[in-house]
Amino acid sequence: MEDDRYTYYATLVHHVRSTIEAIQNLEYSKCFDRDYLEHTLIPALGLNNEYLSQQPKELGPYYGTGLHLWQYPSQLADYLVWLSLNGKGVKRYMEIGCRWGGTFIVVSEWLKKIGAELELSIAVDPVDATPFIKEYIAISSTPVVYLNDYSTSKSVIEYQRMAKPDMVFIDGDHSMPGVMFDHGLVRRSANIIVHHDIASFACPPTVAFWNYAREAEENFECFEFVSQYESVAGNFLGIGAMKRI
């Protein structure tokens, strides 16, 4: 099944370049227009078609297209606007758990769009790099590294200590020990730490950890992007950002 997906995604790699161009060509004022981002830009980049019971029915035409972003456009739009205001100082971006790579590509390009002097983007995942990731490595205007291993591995730990990413998106092991380890790995070096699935009925451990961390991390200011869709039974996904004070 996974091999079939990789074969299929290999036919969609042109969407990596079109995504880069869409973000590069975006009128700068649109970087702060959350309604435009939610209703126009993000759906057009393509949404994931897994666990559709957790997805709003009104976005049906966009599932299984483009980069297969596993995000709610409403949440991602709010997050991208927040990044436009808070992410200009980022030079090294890391994503722990990148799935198909859509969010990793979009955020890396977004940082460049808003004026961050991005020097390096690092993706970490134990599965083989997807066709989207491989294409992005080949055509990105800035260096991209893919660490094909668990975040708990010696190779990833050593690379993180060397690279010292100043922004990290955590979306890897969703168990309590897993999310605790990933947070602990980067909390001393990162100025921005972002957690995924902070409001999801499907991921109680990540919700619980976020609720703990936002109270315990006194050196960070916390922001939440958790808007839901009325057409979905339950709460899902959710992005939480911590910015060092």
Ligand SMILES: C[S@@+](CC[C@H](N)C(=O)[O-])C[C@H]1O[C@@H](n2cnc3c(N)ncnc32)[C@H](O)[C@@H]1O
The other form holds:
Amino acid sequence: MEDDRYTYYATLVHHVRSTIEAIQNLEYSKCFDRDYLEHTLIPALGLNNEYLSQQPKELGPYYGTGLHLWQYPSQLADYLVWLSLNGKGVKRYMEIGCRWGGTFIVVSEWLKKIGAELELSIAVDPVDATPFIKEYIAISSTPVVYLNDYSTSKSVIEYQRMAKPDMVFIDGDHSMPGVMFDHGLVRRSANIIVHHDIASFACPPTVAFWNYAREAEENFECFEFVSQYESVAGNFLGIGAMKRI
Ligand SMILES: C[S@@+](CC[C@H](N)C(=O)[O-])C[C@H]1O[C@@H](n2cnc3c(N)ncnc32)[C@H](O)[C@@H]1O
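Output block for the form predicted together with the named molecule, input the form predicted alone:
What follows is the whole complex; the chain from before opens it.
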């Protein structure tokens, strides 16, 4: 089953280049236009087609296309605009739990687009590097490293200590011990820490951890991108960003 998906995604790797070009060619003013990003750019990049009961049916034509982004366009649009305003200083970006790689690629390219002098992007996941990740390593204009292991492994911990990523997106182990470990790993060195699934009925531990961390982390200002779709029964996904004060 998993092998079938790798074979399938291998037929779609041209979307990595077209995503890079779409972001590079975007008019700069559009980096702050959340409606354009939500309704035009993000759907065109392609949305994931897993767990469709959690996805708005009105976006039907975009599921199973392009980069298969596992995000709500409404939330990702608000997050990208926030990054346009807050991400310029990022030099080393890390995503813990990158899965197929869509969000990792878009955020790395977005940081460059908005003027960050990105030196390194690090993707972490115990699954084998996916076709999108391999293609991105091959064609990105900046260095990309794939750590094929758990965030709790010695190799990832040592790499994190050496590279000191200043922005980290946490979307790996969604259990309470898992999300606590990942946050603890990076909280001293990162200036921006982003958590996924902070408003999801499907992930109580990540919601609970975010609610705790936003009160406990006094040295960070917190921002939430959690808008929902009326056509979906329940609340899902949700992006929470913390910026060091
Ligand atoms: C929800 S998916 C990530 C989706 C991805 N961030 C995106 O936006 O498309 C969660 C991923 O976390 C990975 N994972 C689980 N435990 C992990 C850990 N301890 N360290 C790193 N990755 C982990 C899984 O293999 C899975 O690919």
